[in-house]
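So this first bit is one chain, no partners, the form predicted in complex with the partner chain, shown in structure tokens.
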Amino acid sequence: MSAISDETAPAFRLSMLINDTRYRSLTFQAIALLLLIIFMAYMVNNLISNLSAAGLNISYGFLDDPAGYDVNQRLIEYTSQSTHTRAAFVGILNTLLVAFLGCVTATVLGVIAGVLRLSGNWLTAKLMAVYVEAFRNVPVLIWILIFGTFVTLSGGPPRQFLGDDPERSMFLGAFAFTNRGLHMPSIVTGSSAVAVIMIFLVSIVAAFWWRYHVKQTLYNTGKLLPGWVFWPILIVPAILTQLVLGNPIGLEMPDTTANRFNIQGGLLIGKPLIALWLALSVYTGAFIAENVRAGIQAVSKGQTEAANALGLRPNRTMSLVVLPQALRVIIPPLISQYLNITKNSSLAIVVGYADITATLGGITLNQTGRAIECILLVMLFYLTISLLISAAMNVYNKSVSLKER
């Protein structure tokens, strides 16, 4: 008899925004977001009104003006008459160079130190522990200064090498380490150098195809073709072309007689780069060593024992069984160490290295007085490069992570 009453939802009342748990969290989030927007708007408005009160405005016109200053390490052509934009690019390339070199050497150092720290050899393990603790627990700025001073003091003045009758002669007639950096021969390319380079590129492809072919043959037929043929394929054609074409790719030796102050010509790896590169590598290497150790220890002991039972030698156990599994644990923290190297390279100016912070965020900022504009650009650069490194490393991480089926 009685009609089944419909369970209609109660009409929405405003008080439900606070009292009803379904809406409450949304309400609070909306309020928080609103407050945040008001706060940010206030700060931006404050900035703009203060800038206009001081008669300043945000303008990027200065980027096209001549920079007017010189930079000591230029990977692209640059003079004091180039624009501020070009100076910024010189800085960007210097940052990328030291970050790349730092990441490579820090990884090598870190993997070696991390593996050795787990070594059964007491002395080796303790030495690595000392390395990790000493470098990890002193700020990187201090290490950069220490390495800067160390490099300056360990090399003599370049005058020792200069003149017709120098106090010291160059190592092998081509290398000289002074307190300005490491002088070495540079590569100069003649007109037909392109041919040599093309041949070399083709031989790289061919060499790797050979390696692939050896593997396939081994898996398919069980026959082991000679693997060492890889190296002749790689280098012999290029060397032959070089000889046939009459040495289009040559070396330019450092010249000790051209100038009274410095060794001229050749390639100079500057003291600032050496100091910064070493400092960033050994500092971050200590962190990576700990990541590697954690990764290795995360692999169950049974894996090692199983590998041993199969008769694998310790180094093959490490490279074939333990490390591939450990990589899954190592890669994510490794990404943040790479980001750290890139960001820490902004301390470059303490050893006089011209990175982006020193050119755009330093000299340009000073000479133009456009502090906000320059810092915004520098922030944008570091943000972009960090996100790119993250993205690339995440792709790699996906490739080594456990394939779940």
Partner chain sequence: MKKSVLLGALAVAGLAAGSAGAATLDDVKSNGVLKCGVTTGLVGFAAPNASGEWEGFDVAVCRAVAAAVLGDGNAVEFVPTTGKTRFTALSSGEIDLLARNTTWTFSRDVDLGFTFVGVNYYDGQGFMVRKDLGVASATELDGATVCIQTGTTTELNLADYFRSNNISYEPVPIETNAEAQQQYLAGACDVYTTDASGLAATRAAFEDADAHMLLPEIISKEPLGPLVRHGDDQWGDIVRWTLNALITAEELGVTSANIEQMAGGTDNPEINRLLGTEGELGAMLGLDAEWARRALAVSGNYGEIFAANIGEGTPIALARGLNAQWTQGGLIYSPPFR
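Can you give me the structure for the form predicted alone, which would complement the form predicted in complex with the partner chain we have just seen?
Shown below: the chain alone.
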């Protein structure tokens, strides 16, 4: 009987790093990484050498100095005597505010326009096509300037809403658009407001769990549970808590009688924020509309016909058959559009909106002369927020992606 000897693997040789396909890709990646590290080290060393030759150094001590300038729109307390650090936080919050508002509004506009582009009504479909093509093919900076000019020239002086016999009445008794911006009710909270907020957050989780349970029950058993229960779960507990605790969360209405020259109280949304918000929303909404249209058209018509044959109503067909499949096409480019809104907000300075680029990357930079430090911080902020948005949306994209066996 002959013995069968095991084949031994050939000994590793340096030439295998190039000749062997198992190691070649790793070799090239290692070389590329090494070259990148050498290049970055050279650039940093060159920067430090040039700064030393000019008698300069990298320091962030200026962030503790008084800023010395005002910010028109702010979400936290701030004065001209606040530090540059606080001014930077004001700019960060303003950037996050307009980015959040822009993403929400652009999504709503994009979904509506994308669906209407597929409408059987010829006029509706063509109007949406004109909207999409007009905004997609004109730079966003131009649209920001257009909306900024339009909003700036709109609205009259506040005195037309003041006095015992005003020239105009406030819309719904709570809203007024003047040359200073939009006056609207503001939320005021009491000592027990935290309980109401916590109950509302728990209600949000419970409501979306119910929606998930309804969908899983339908898929697994074919039984359709009442979907309208979502809304009572969402709002009823918070409303009951609000009433039981004596309304700790209320509204402060704009007052037109306390001052002869301006509307007092309430919340004032400045015109720069309105202009930037509208421009970014309408511009990006055109791109999202095309993503939505492409996602819906990517779903085979046979899916809709099969759902109709089973007796599903059109709204059920859209929510249970078409939309879940379309989301797999819509979400990936939608992530890019959310990132574009966040980064395009850096153009806010053209309408006088104080975002992070205008505060830390603009006024603070000019006052302190610390260009490198300020630009590095601004770059770090945009990098961080972009990675966070991308990570969050990728998690959602993974949840709606096709699950293969």
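Residue numbers count along the first chain shown, from 1. For clarity, a rigid core is taken as the largest C-alpha set superposing within 1.5 Å between two forms. Since the structure is predicted, the reported quantities are computational estimates derived from the model, not experimental observations.
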C-alpha of L376 off by 2 Å or more between these two forms on rigid core: no
Core-superposed comparison between these two forms, I239 Cα displacement 2 Å or beyond: yes
